[in-house]
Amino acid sequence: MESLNIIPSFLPIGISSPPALFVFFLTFTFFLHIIFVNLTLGGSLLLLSSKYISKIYGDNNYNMIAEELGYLNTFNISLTVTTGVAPLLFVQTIYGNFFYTSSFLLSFKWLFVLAAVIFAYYFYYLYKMKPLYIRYSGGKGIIFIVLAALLFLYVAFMLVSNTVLSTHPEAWKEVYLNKRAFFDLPTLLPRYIHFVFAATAFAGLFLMVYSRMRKSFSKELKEKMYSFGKKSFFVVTLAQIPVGIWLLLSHEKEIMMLLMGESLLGTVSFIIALIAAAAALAVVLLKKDNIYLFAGLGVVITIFMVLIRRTIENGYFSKYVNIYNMETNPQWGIFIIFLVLLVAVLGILGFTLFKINRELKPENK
């Protein structure tokens, strides 16, 4: 099989821990990353929607929702980039030979991701700070969010493409020789749509929870923000049903079966995620007003979707290599330092946030 020849072999150096540890940290840090990805991408799309609603119905509350999302998203972009570095590191550690090759095949399209994020980030700051004449202009800089959202959709498309391409070495030769387009891979389009919808639904859930947390908002604004988040979540999650089925069926049968009995983790995760999504829809329909329940369900769905993703990707990779056969040359000292640092820094950041929250004046809360 020629595709086996062109998959670069493992490096002879040996990785510095057992592979399972990297799989764990890849999954864990990707979970942190995807939360902020969802907020950034989904938040951008909801920002545009609420701005549009405010223009059509002349309701200033929706304009304030858009402004608030603009304010929040500069933080989310920063944290998306920051939390994205760790999974990038770990995916290179265990799947570098796949990931490097797919990045190579995407070439400038992949590199442009960096420029796209830089521009989108500055566009967000232009919208947030409204320097120069922007605050007096008719759209108050909304054009920058239109551009930023397009750039983020591009970035998401490239990230999904790179992942899918890395899991399909059998397509590499044809893509390299320009006989086949990378976006022709069967799971790519449904996966991308599924992902963009999920991000939007997540951002909707977030708005519901956030509206109840801000003390300084007027009652009317809180209610509008809550119901806007709720509707966004509900509609998009309903739309996920056909998209999810499409994505599931687009996989090869043996991969699909990993979620239907072949893999215990995959199957259990799939069942829990479906139940949690159905429960979230039901809770919204029943008009339950419990933000802890919503937040909990959102996190549960995300965790298990991340596990499903890991199962599917491991399934594809294991057709070609067994990462558990990689040579290891364990370096435990530095691993323990990493672990201690991680716990310490998360603790310090938590403590600092608590301190800030206690000192902030009520009008800033």
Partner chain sequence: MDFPFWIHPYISGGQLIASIAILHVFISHFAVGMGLYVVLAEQKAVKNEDGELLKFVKTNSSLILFISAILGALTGVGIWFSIALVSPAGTGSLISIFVWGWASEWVFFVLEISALLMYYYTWDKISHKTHIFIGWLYFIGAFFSLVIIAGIIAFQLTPGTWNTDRTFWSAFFNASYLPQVVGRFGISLILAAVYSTLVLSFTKNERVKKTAGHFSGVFAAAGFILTFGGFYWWEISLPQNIQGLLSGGNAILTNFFRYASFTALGLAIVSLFFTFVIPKKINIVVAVILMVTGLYSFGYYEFARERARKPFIIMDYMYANGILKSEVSRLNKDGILSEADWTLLGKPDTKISKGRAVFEAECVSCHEIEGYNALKPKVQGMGEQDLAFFLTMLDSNPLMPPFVGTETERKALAAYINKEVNGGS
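Show the form predicted on its own, please, the one above being the form predicted in complex with the partner chain.
There are no partners or other molecules in what follows, just the one chain.
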């Protein structure tokens, strides 16, 4: 296979822990990361939608929903960046020879991701703080959210592109020689649309839960926020059905079959994710107002979608390398330090969320 000749070799020193541990922590930390990614990206799109509805129908409740989303996303962005470090490091450790090559092929387009996140973060703060004339302008700085949303869509596209390109070494040579565009890969476009839709649906589900948690909101605002989140979740999740089928069929047959019986983990995850999504639609359709059920279904769907993603990516990489055969040079002291730091970070993350919850109380806002 020609592509094997252009895949860089693993580091000869070996990795510091068994590969299975790296795969486990990659999956776990990515799950934490994707929650805040969904809230940031989906929240940005819902903010713009809410602002548009407010302008068209003159309903100030939707303007207040947009302001609340803008306020929340300043926290979500920082948590997205913070929780994104660990899965990125795990990917670089066990799939570094694939990831670095695809990053190199994307060149400046990949490097701009960091700048895009920084600019988007500042744009959100300009919208939140509304300095100088922005406070008195008609649009109240919504242009900054438009720019931030475009930058986040760009970041999402590049992350999906890098992931897909890293799993297709057979395309690297043609991409390098400019004989083929990286976005020409068959799974890239449906995967990107699926990603953006999933983030929007998750943010809609979050709004439903959040509207019931904020006792300080007026009854009218709570109902408008709940209804807006419900419609967003329901419509976008329905739209996911054809997109999901498109994404599934865009994979090579042997990869697709990992979700259809060839892989126990992939098949079980696929079935549970479908059942959970259908249950969430049914609960919303039947007007069941149970925030714990909504939150639980959202977490279950996210967990099993992450496992599906891991199954598919492992399927692609396994055509070229078996990471479980990687040379290991265990350094358990470092691993114990990592575990201690991970627990500390999770504790800090929990404390941060607690403080944010207190910050959101009306007397502190």
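By rigid core we mean the largest C-alpha set that fits within 1.5 Å across both forms. Positions refer to the first chain, counted from 1. Predicted, not measured: the structure shown is a model, and the values here were computed from it.
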Taking the rigid core as the superposition reference, indicate whether the CA of Val345 shifts 2 angstroms or more between the two forms. yes
